[in-house]
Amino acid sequence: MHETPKTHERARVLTGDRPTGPLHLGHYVGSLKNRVRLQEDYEVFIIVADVQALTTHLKESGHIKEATKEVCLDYLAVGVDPNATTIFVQSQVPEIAELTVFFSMLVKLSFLRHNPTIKTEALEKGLGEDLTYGFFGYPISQAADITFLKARLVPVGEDQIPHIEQTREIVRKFNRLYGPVLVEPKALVGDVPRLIGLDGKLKMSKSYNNAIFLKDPPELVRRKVFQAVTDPARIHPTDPGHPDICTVFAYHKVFNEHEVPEIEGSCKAGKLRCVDCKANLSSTLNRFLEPIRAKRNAFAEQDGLIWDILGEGTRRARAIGSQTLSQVKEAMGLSYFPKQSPQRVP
């Protein structure tokens, strides 16, 4: 049994993921790495946003529970410590849903329409007339995720910055209307704001089938790397390369930094074949992923551990959420009854 995360009145951090599939290298460099680092000095909370997963996976809702477990395994595998970090499940904290309703009264439709992330995602997924209220308004739900904990810092990928700005606007408006109850958060972007996908065209994403997942076995990593897009202008192995437009070189810069000068020089001089460059990268990535895979497999063998961690984390998040919601209702003039223990309905 793990211990309750220690707080020592440290500033709170909130981050998380939608459980729509396993996590990948883009998640690691964009957010996971920061989470592990921050848990030493901050009170870190990680939300498994299963309600928001329904915005794009409504018909596959039966798979969300298993995906929640898989995401949590990825957290533990990269070094998230449940003794220092609280991991919880969004749908099991009803205070978030209630706060979302209050926030929806503060946000104009025009404000949501101009959110670039919403517009891009809706276009990429071809939603058109199928765009739902839940998808259109999920930045409001994200604002509730952050503010119910009064988080001050939110590690995110570059594409999520508009959502944090929207949260900040909601907080400012609420505090202007009702008093200084909520905390205005700040975004923290990882060292690599966006990791390009293996296809070289989009960010790495589960939806685009262009990702290397943290749990991928060595041979699959190698196969994916060898399918990655390289310099399209390089026809023959001896042609001078253009590493700045090469997807494989972009990965070397992130995961193989010490070899970058040599790789860049050899590529430009036509002395490094693309096949050798890819072989080098696949070996580098597998060395990086090997301890992550080993830890993940070890945690997966401990039956029930994940649900114990999520259960304890969710109970703690609910306790904090109940306090925040009481303060919100009091400030809005919606606190009607004396505080007392709930009575049994006859």
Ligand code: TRP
Given for the second form:
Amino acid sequence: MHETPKTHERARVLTGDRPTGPLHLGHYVGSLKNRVRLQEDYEVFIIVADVQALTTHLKESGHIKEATKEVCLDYLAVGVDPNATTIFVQSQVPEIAELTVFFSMLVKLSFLRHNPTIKTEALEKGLGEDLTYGFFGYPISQAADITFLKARLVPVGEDQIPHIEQTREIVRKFNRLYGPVLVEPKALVGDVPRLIGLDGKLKMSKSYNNAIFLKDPPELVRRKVFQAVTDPARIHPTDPGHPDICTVFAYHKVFNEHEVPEIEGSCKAGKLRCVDCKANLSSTLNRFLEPIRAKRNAFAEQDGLIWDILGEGTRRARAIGSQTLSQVKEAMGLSYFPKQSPQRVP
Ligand code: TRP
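Next up, the form predicted together with tryptophan (TRP) in place of the form predicted alone?
Expanding to the full complex; the earlier chain stays at the top.
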């Protein structure tokens, strides 16, 4: 019998999140689901981008460690397998910071200034004059997150595409100047690139206060669903509804696909009351979230295990990072000394 060699090179995938709070359903459909799926065939790395979290949470840096653990629990809860996927912490990989400095020389300010995601974020957060160099330049640091591992694929939500484009641009420029050292990555957007908020806002986001978190208890999920906006033109339950402009229907389309034709038909016919439609959605979401919550709770009791997983992942990421940085410096002509033997103190 012919066996497939286990040692074949699997392409590398990298993605991650800022540890600024728990992850929500938008994260799940936009990226988490893809990560779980990809870990079978790819070498998946997930970065907990705690340095990037400082761009918006400078004063709350004391909470980042706890949020790092929470985000890691969300990963494990949705099925990220720590034996197949490497989860690591950005601030503990100094090679990323080093690469960021080199990359910052390659990026024109005019390009950064046009990044639509940065513009929207700065505007929404009202940064104005408070805009920092670190915030404005975080796409450069994100390019280092991706390229220090030579990742080929980056599963992300739609808003991250400009950052991946920026990364590709940096890689092309680096390789043109210094030789083919870095890998040009591609974005992989999930089935639902952007989940709308429960309030009908363009996207679900913690900062808009319109999110259902993966760890929300059943009663809270129910309450949030019942507060969701529906078709504003529908005043009486017997009025014909307009599912195409209804937030609740948008969620049925994502999480309750098989009932969609029936819901759509009876809503349009004025035969389905919004309260019943919401009750259906909240049970559907709770059915979906139940095993995720159970797994999360089981892991949450094992604090030591979470830090072991992150520590081991970070060691693995650093081992690759130091190799890439040696190659980068070599290619740039910034390699000065003969290979050093491990730390000798005079
Ligand atoms: N900017 C991403 C977000 O806000 C998080 C992130 C940091 C990331 N580094 C990354 C995503 C590298 C993909 C790849 O969600």
